[in-house]
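Below sits a lone chain in structure tokens, taken as the form predicted on its own.
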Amino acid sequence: MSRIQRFSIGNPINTEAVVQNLPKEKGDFGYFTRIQDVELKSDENSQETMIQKDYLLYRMDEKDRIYGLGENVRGINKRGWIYESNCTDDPYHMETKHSLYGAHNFFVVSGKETFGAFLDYPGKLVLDMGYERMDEIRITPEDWNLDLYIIEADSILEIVKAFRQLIGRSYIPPKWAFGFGQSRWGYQNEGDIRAVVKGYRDNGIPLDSVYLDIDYMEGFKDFTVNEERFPDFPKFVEEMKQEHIHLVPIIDAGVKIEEGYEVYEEGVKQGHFCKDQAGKEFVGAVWPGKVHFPDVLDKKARKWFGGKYKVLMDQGIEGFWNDMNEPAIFYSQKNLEKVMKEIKSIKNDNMDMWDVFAFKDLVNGLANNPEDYKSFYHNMDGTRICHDKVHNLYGFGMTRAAGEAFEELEPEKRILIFSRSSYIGMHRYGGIWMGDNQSWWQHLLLNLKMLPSLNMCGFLYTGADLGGFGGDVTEDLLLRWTALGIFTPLMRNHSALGTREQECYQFTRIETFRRLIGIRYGLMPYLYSEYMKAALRDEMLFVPLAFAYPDDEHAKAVEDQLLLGESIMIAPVYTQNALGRYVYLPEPMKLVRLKSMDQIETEVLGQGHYYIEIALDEVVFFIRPEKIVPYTQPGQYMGDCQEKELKLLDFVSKTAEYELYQDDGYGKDYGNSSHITKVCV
């Protein structure tokens, strides 16, 4: 049994993150104490400064662990660092950073006391998880208007399940969206995309989708298509469908300011854009230059913006990805004018170190400036609210706009949608990708570590840009990353303009890529079944060993292996030049070694520590005792695998059964009992 308590402080903004209406508790704050105090600090000249302290405090034991916080840097155990919930456009995901693109304020403390905590607060929130003092959690919001939910249950997994039920069912994409996708900022026209599809098809590498970055638009304007590059877009979309390829265009948050552009003119006329303090449309800038931002926190504006996706859906599009929706701001008109004025006032052509640093800060401070986020306003249910108070809801609102529109436009059909920025609650409307990562080995490992913490927060449809978005990938890094990507729901190779071309057929080991991606398609009966069951039952898809083996101290220490669904444990290689890796088995397991779905070797290993050799052309995973993994032969696209013979891998001593989930992959009758069949060994 689980118990959830809600403690309200001040006047919380209704974020609509939760779907259950719980009564407010009276009294204290559960496991937390609010500390309000004054601290005196002295500098080197004995000058005293008075510091006001106001935060929620929880004191930890030495062995307490902290799990969760969704999309974030560092380990699965989040103890020892300071995090900020403050959706931020920053591609350099180093462990020194404090925030990324999402704001996911849910975590579980496991130790002397085990409980979950969710702070439903859409502004900037500082979560000190043992940074200032190693034995203290200190949580500081910018103002004291929030809901704190405390969740208690008998295990971490039960706490997570209770939280997932509190926030609602996770998004379910169409089945084709589990296929392999290729993306690049720089596919300029029909010819570029045809060449990509040909490169995959000619080399026999499975492919289901090609993503369109900002290049497809006319002047970077949302819901437009460049007619010179795509002279008959609906015909081209249909041509790709005949090749069993789905085109997935990007949609950005900023709407270009341009006379004659229908979306801009309509938005201004109907009052659907965010306003500045004077009540005029706020002017920021992104790819097209100066833009307005749709007020996606306003119901009417959200419905209006969501309805615009129909423009591309009417041309045959069945999937989208939302970007730049923290929202990213290259500069604001107000701040640009201020900076240009200061630059023009500089007369010194012999700047010293401090002058140079100040000059750099002046220019670098243009993008995503905190003052800009305090300069525009939303209309939420008739109340005018400054953006910085609800900053973390913008990506949620934009993707919700799309999701609500899809429900109206295609009520019986699944449409693919995922986003860069998010808040808890957005998981009901779409998935996320893990942002603009780099071609770094450490980001391969970060990809792995983010999976369970995102699952805890409801985000099941997720994955990282395989090979890294920024920088030049090496062939071995892409091979190792692809071997992990086999298991992530979103499997997409994506790279930035100006980087090395990293389509799989661009490298020497084409046969290896063909077999690796073929393994993804071969394992789809298991991968799809486990995703659907996790979504429909409010469970995690990726689980840390610590959650499943709570009494095993060795398992608690493992952060580079994950359980995937009920049967599999994965342990990818994430180090350059490694010939294999060390693995801990908390119980006897069957090692499965695949070079392809036709080349499978197995070996039973007892509980303990092992060094496992894993070549670049192999995928290794482990089957848990009395468990089954259904698989099939791969096809060139998802529909090509549907009717192939089902086979079973297992580690069963006597008899066992597996619940196989199968549906058409397009409809929404998820609860139909006919979708579940029992397969037995």
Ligand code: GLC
The other form holds:
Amino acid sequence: MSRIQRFSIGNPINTEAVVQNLPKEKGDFGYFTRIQDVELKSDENSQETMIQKDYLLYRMDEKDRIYGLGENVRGINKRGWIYESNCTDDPYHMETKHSLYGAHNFFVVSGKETFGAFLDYPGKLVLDMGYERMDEIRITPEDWNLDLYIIEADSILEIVKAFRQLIGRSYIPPKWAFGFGQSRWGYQNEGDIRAVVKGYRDNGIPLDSVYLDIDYMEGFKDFTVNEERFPDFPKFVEEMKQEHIHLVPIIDAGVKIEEGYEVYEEGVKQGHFCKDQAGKEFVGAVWPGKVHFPDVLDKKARKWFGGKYKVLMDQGIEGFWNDMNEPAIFYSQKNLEKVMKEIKSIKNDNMDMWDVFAFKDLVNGLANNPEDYKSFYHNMDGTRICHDKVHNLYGFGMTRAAGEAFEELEPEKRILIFSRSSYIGMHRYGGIWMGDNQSWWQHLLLNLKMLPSLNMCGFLYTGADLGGFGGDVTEDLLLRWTALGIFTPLMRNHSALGTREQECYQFTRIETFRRLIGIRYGLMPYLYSEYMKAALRDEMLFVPLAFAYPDDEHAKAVEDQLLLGESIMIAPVYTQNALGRYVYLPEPMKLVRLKSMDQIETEVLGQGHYYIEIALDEVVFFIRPEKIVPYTQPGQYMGDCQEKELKLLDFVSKTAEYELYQDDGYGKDYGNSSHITKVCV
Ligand code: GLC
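Okay, that is the form predicted on its own; can I get the form predicted together with this ligand now?
Whole complex next, starting from this chain.
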């Protein structure tokens, strides 16, 4: 049994994050108390200043844990840091940061009292999870207009399920989008793409998609294709389809300001762009140079922008990724002018250190400047709203524009869409990728830790840039990261312009890459079934051990292993030069060691702590008691595995059943019970 209470404070903006309209409770704030007081703070000169405080307080017990907050830095247990919901384009995902690209204000406190809390608030929200004081949660919105949902149930998993029902069913991509994808910022033309496909096919490494980054566009203009680089784009898309490759183009939030560019001219004429204080189109700058931002929070503008995806769909495209939609602003016209003036005022022949620092700060402060976010407006249902009040909804709006358009243009077909920025609610329209990570070992671990937190917030179709986006990857990092990627719904290798070439065939251990990615395809009957069941039943795909073994103190502390679906536990290697890693088994499990789908060894282990050796060319996972894992032989692409014989791995003492989910991978009749077959041991 679960119970959800809604506490409405002030006059909240309707974000459409939730799909149930719950009555408003009167009075208090559930488990929280609103604290309004003044604190005196003294500086190093003993000067005292008064600080106004106004926040929601929850006092924690010594052993309370906090889970959730979606895409974020730090641990699975979020206690002990201060987070800010403020969607930000920042490629350095370090533990000192407070925000990444998404705003996912749902968390569960587990301990003395166990409950879930969702703060439906689209502006900047500070979530102090035991930073100012180790025993206090302090939540501070910028203004007091928000909906607070408190969710109670018998277990964390049930709380999460009740929350997921509140926010609606998660997005389901086409099945080919579970195949392996190769991406890189810098593929310039048809020739580059053909070379990638050839690199994979010639080496027998499975591949289902190649991503087109901004270089495919004409002058970085959305919904255009550079005709010199792609002289006959529809024909090329078709040629790739013949090779069983889906091309997935990027779409950016900013629309280039350029006379004669249809999207720009139409948007201005029909009033679809965000406006400044004076009612003129706001000018920011991103990859194309100066741009306007479509007002995706306005229904009409959203429909207009969404309709533009048709231009590429008409040329055979079946999937997209939405980028730069925090929205990222490299600079705004207005702020650039201001900064140039200030720089002139400090410029002299004898600039001292402080002048130089001031100069540096001025230049660095040009990008994603909070003042810019305060200087443009949206039209939400006829009301003019300043962007900073709804900042966290922009990526949601953009992806919703696409999702709503797909629904209209292709009602029977699944279209792939994932976004960089997001807010809860967007999970119904698309997935997300984890943004511009780095080729760092710690980002492999961060990738793992974000999975369950994202699942809690409804985001099931997700994954990180395998190998890391920024920086030069090493072969061992790519091997280990690929071994984790086998299990993430989005499995895409992506890297930045100017970094080391990162396609699997560029390295020496091509045979190992072939086998590792083959394991992904081989395990697809299990991985796809578990994804579909999690989506259709509002459940998590990746579950922290703490949720499944709530009475096991060791399990509760584990931050680097996850349950994946009902049958398995994963424990990837995430340190360089490691021979293997320590693993905790909360119950007896069957270790499965794979070099390929033909070379499988198993060993039954009792409950306890182990050091498990895992070589660079191996994947290890563990089967839980009385559970089954269906698998098959890999093919070179998703459709190629379909027909192959189904086999079973199991850790079953007498008999057990597994619900296998199968469908055509394209249609939307997911609910049909004929998609589930029971397989037995
Ligand atoms: C952004 C995206 C990245 C992309 C780049 C160029 O940084 O996050 O994935 O490659 O822009 O479009």
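Positions refer to the first chain, counted from 1. Treat the numbers as computed from the prediction; the structure is a model and nothing was measured. Here the rigid core means the biggest group of C-alpha atoms that line up within 1.5 Å when the two forms are laid on top of each other.
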* Asked: Can a Cα shift of no less than 2 Å be assigned to residue 42 between the two forms, given superposition on the rigid core?
  -> yes
